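Take a look at this single chain in structure tokens; it is the form predicted alone.
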Amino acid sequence: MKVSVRVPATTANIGPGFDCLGIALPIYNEITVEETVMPGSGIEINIIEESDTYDILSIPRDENNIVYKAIDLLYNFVGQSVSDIKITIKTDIPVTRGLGSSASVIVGGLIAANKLLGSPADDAVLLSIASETEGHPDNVTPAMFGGFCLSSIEEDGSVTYTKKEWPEEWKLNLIIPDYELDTGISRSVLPEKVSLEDAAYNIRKCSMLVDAVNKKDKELLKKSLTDKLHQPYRERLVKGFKEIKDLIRNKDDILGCVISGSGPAILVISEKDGFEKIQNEIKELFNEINVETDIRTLNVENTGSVIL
């Protein structure tokens, strides 16, 4: 028996929502988990690169693979040991770009393995295990449920979340560069402690962002997409980010620009044809700094993970 699950990419943080906000995107990985026929055959992990564009050679093919680690936690939860299994990952989500590639395979592996086991774990358990494996819930929550999600890991390890409707007229424009940025490196530049002033600043801005989405208030959104907890430290690792912020300043149909997750992808939020007007300028900007980019304009993916 085998189970395949399609899981969307995600963009997290959205500026001030560090480790708690995320949006699902219509770019997908497909994860298949199956019981192997021959006892004692162990773990087999295959990775198929759909786009033939992104380097996946560094992804482990053994017990160190994050999909296997998540599945092992699920089996432990139900009081079993992982049997001989085969995991196949068809990847179209760029790895180490800040688009939730690791979250997608964790979520897909858990949902598939849970189905193989007869569905002993509910969504709350799967989300908790996924967040434990990933380290935070901002990517795994929209990867599971789709849409624009707010999430928090509680002291008992459970995850509290809510899913909001993202305004259809607000387009998500991704600028995906041709270089990788390891999440560990991106987190290593963050300070261990922040000032009370900076923490309060982000609370205000994050609250404004959620209110702007609820009200579809573009002027409020423009004022909310700033941050003092992670972007000031990460922006030196993300080529072109400062230049894009300067480029979009005072452009009516561009609502803001943020680092996608831990980077180096950049998210520009726009309405109408605002992004189309500046797309050539953005391409020229990256040509000048010798960075090739894949630019995509997307809507929010509202379905989330689907068993195929």
Ligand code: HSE
The other form holds:
Amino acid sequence: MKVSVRVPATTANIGPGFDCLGIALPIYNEITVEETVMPGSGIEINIIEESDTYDILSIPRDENNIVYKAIDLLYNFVGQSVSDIKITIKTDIPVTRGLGSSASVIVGGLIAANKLLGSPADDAVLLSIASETEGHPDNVTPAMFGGFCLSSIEEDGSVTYTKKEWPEEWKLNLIIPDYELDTGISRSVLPEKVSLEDAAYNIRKCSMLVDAVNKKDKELLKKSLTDKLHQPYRERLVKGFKEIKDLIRNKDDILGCVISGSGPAILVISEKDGFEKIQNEIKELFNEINVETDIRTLNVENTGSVIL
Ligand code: HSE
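Now the other one: the form predicted in complex with this ligand, given that the block above is the form predicted alone.
What follows is the entire complex, opening with the chain shown before.
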């Protein structure tokens, strides 16, 4: 028996919502988990690249594979151990670009393995295992449920989340560069401790952001998208970010610009034809710094993971 699951990409943080906010995007990975017929055949991990654009060779094919690790935790939860299993990942989500590729394969692997086991774990357990494996819940939550999600890992490891409707007219423009930025590296530049002043700044901005989404208030959204917890430290790792921030200043129908997840992709939120008007300038800006980009304008993905 085998089970395949389709899981969307995600963009996390959305500026001030570090490790807590995320939005699902309509780019997908497909994860298939099957019990191998031959006992003793061990773990087999295959990765098939759909778009042939991104380097997937660095993804481990053994027990160090993150999908395997997540599935192992699920088996432990039900009192079993993984022995012979085949995992196939068809990947269309750009890897190490800040678009939730690891969250998508963790979530897909867990949902597929759970189904294979006869669905012993509910969504809450799967979300908790996925967040533990990933280290934070902001990508895995929208990858599971779709939409714009707020999530929090609680002291007992459970995840509290809410899913909200992202205004359809607020377009998500992703500028995906041709270089990788590992999340571990992007997190290593963050300080272990921050000042009360910076923490309070982000609480204000993050609350404002959620309220702006609830009310579809674009002026409030424009004021809310800044942060002092991660972007100031990551800026030097994300080519073009500073320049784009300068470029969009006071531009009509551009609501803001943030690092997508831990980067290096950049998310520009726009209305109407705001982004089209500046797209050529953005391309020129990246040409000047010798970075090739794949620019995509996307709507929110509201479905989340689906068993195929
Ligand atoms: N919240 C995470 C970070 C997202 O900013 O490091 C990346 O997985």
